[in-house]
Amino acid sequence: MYILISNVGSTSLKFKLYRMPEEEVLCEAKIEKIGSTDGIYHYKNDINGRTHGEESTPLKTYAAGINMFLSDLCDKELGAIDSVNKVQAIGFKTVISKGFNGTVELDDRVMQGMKDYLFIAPVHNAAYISAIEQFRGILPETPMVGVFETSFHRTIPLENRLYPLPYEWFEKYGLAKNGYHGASFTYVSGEARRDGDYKKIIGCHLGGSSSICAIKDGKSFDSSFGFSLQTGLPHANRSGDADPYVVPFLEDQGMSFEEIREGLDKKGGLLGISGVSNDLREIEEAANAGNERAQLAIDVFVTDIVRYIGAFYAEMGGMDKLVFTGGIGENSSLIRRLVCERIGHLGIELDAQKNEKTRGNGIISAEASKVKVQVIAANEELGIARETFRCLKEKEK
């Protein structure tokens, strides 16, 4: 069975075509900086090694990225298959849908649930709805499966999920911590425990969207994400944690709700603080050149990561392993070093050389470190492929 996985991020697109159940990757693509005129596109055919890359190319919409990938997917020289109709299912790392969790086929009811929760995840749900509907138009008979980001966090104890709000709001509206990045932390949880019986893991998924997860006995115990994606750590454009009374205060100052929302959703986070970019690579460059606001954005980001690690360390009563994943977590030795220096008192000792050299997978803690520190390259797509395959096989029974 050929299963195509579409992973839609807040500023990125990733694709992988799998042959299942062998879990063989036939081709893959990664698209960055969507919404800009200097997008980055990389495609690789894993069978013959042929590649296609474009730098500084206009990629203003998700549709543009999808069409670029599908063109290469079936290209005579680059393609892994000769027709898009050979794709037997498409799996998506979906975010949230009213009334649905886990892995489900994306029928009209589920799609409506995603639209109903557009207010909670405006950027992500809008992007996924757009991508799914485009694929539905191209392959109307092909099953579309959603692996929802909230499912991994259903194990969070209620005392860690509940907000100090009227309990009736929880009963009536489900106002409680949802947690996201479930596909990432499901994979991290499995990979991090391959080399030992680690009971208390803290995972840091750092990228365009960032979160910290406390993983106890392989299950989600707490998350920096709350009810919405507009919570927790500073993100590329989204603010993360902010006092809720900021909203009525700014309205009282004469700002409209839409202006405030744009500040929270699109003009906040790393971009809002730095005034330079929403891309940490560019922020690091600016900071190295003496830009004080860029340095401040890095300092705020690191401080918030440290704050959540400390809180989850206290909640779980310790930590056996600290994991970095996601685009920033895998590639920014600076962020990893700054974080680990701040929490050295928790039993972490970094190996400076390993940290500087590691991009992707590797242990970066020193031999004497009481807490092991590991970098795990995100592979959300494999988990989604497994879940999509399982869902379709169960449907056949």
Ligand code: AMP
Given for the second form:
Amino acid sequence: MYILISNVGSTSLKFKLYRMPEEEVLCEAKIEKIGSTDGIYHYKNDINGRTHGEESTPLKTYAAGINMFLSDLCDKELGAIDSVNKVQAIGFKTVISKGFNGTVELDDRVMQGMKDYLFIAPVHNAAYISAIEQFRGILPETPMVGVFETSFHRTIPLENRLYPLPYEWFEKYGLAKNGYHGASFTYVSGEARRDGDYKKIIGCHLGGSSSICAIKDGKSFDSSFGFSLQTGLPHANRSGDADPYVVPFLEDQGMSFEEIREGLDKKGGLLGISGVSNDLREIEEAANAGNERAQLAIDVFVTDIVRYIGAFYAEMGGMDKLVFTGGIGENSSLIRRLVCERIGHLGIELDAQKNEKTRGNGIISAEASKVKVQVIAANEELGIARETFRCLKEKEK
Ligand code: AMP
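After the form predicted alone, can we look at the form predicted in complex with adenosine monophosphate?
Full complex below, order starting with the chain above.
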């Protein structure tokens, strides 16, 4: 069975075509800077190794990126299949839909639920709605499956999820912690327990979006993400935790709701503090060159990571493995070192050389370290492919 997996970002699209249940990747593509005239496109056929790359191509809409990929997918030389009709399902790493959770077929009701929750995931839901609608137009008969980012966190006990707000708001609006990055932590939870039966894992997914998850007995026990995606750690552009009363205060100061929202959604996070970039590579470079606000952004980021690790350590009554994943977690030896230096007293000793060298996968703690520290390359797509396959098999029954 051929299953296409689509990971939609605010300005990016990633694809992987799997043969299931063999879990074999046949081809993949990464499309960046959608909405601009200098988009980046990378395609690779994983069977014959052929590639197609464009460094500055007009990619005004999601449709343009999707069509470019579909054309390569079925191309004589580059293609992995000869007709797009051979794709039996498309799985999406969807974020949140009102009234739906877990893995569900993306029918009109689920799509409506995503629209209803545009308010809590404005950037992500808008991008998914647009991409899914494009695919529905191109492949109207192909089942589309959404694997929602919140589903891994359904196991978080209520006392870890509930906010100290009027209880009726929880009953009426579901105002409680949702947790996100479910596809990533499902994968991390499985991979991290391959070399031992770790009961208390703390996973740090650090990237454009960042969150920390306490994984107890393989299940989510707590998450730094709250009700919306504007919570927890600082993200690339989105604020993390901030006092909720900043909103009425700024309104009282004369700012419009739209201006405040723009600050929280687009002008906050690492970009907001550094004033340099939303990309950690550029922030690290600027800090090295002596930019004080760039250094401050790194310091705030590290402190917030340390604070959540400490909180989850206390909540779980310990930690036997610490995991780094996501673009920053996999690649930034600086952030990993700064975090681990600050939590040495929790039983962590880093192997400095291994940490420096590791990109993607590896153990980076010293032999003597009480707590193992592991870097795991994020593979959200595989989790989505497994879930989509399971959903289709269940439908066949
Ligand atoms: P993601 O959203 O998981 O793709 O992660 C994107 C983030 O990873 C961006 O902030 C990048 O700057 C960061 N990143 C990727 N490679 C590196 C690197 N070598 N050093 C530091 N940060 C990196």
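If you superpose the two forms and keep the largest set of C-alpha atoms that fall within 1.5 Å, you have the rigid core. Numbering follows the first chain given and starts at 1. Since the structure is predicted, the reported quantities are computational estimates derived from the model, not experimental observations.
Relative to the superposed rigid core, residue 54 undergoes a CA displacement of at least 2 Å between the two forms. In this overlay on the rigid core, residue 77 has a C-alpha that sits 2 Å or more away from its partner position between the two forms.
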